[in-house]
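Only one chain is included here, represented as structure tokens and corresponding to the form predicted alone.
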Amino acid sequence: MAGKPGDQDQTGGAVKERVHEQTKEPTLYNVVLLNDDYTPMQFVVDVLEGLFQKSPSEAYRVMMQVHLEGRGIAGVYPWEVAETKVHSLTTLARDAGHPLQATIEDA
């Protein structure tokens, strides 16, 4: 059916509702490093600087928190990124012969 000249759309005179899409921020999760008695402190600092993009001072602070308190937050990420970081950390640690572990917890 052809519209009259000047018709903008073919809604049959009905009013179009605008759909407002709301973007929702992803749920965030903490990647938590766990202390062990075997992984060298320098390895933990190197992983925090390389994999988690921490500054040297922040990496040292987190490493000391892990050492003294048994755990420390390496970063806060959406689930998929947190999973990838934990997998990468585990691979790096195993390849270097260290038992370093990390978990994912609600932020």
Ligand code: TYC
Contents of the next structure:
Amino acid sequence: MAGKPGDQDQTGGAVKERVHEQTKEPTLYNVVLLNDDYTPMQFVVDVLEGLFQKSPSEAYRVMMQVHLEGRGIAGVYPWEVAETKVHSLTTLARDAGHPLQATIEDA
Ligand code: TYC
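Could I have the structure of this protein in the form predicted in complex with the named molecule, to go alongside the form predicted alone above?
All chains and molecules follow, beginning with the one already shown.
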């Protein structure tokens, strides 16, 4: 029955919680891929597909944008996800001997 303290919020009436729903969208950040003269195009495409979940055609498009314009957005994520993506990308690139770099910017 409604009316008894605690009936709606499941706290037994001790503390009134979440009377108003609170939702907060996470702030989003761009992971920006940077061009260099040495990382093979296919490696960049593979990273965009494997780490940033791009389709083969979208991965090729982003890679060519970075190659021609100097930079391009690999993905948009909450801060900690963006940091992890950059860390994984850097580890993959260095392990393969490539200088590929990415940065994080406000979306
Ligand atoms: N410019 C590189 C080449 O000619 C290809 C490349 C594309 C490198 C995108 C980095 O983020 C990059 N092999």
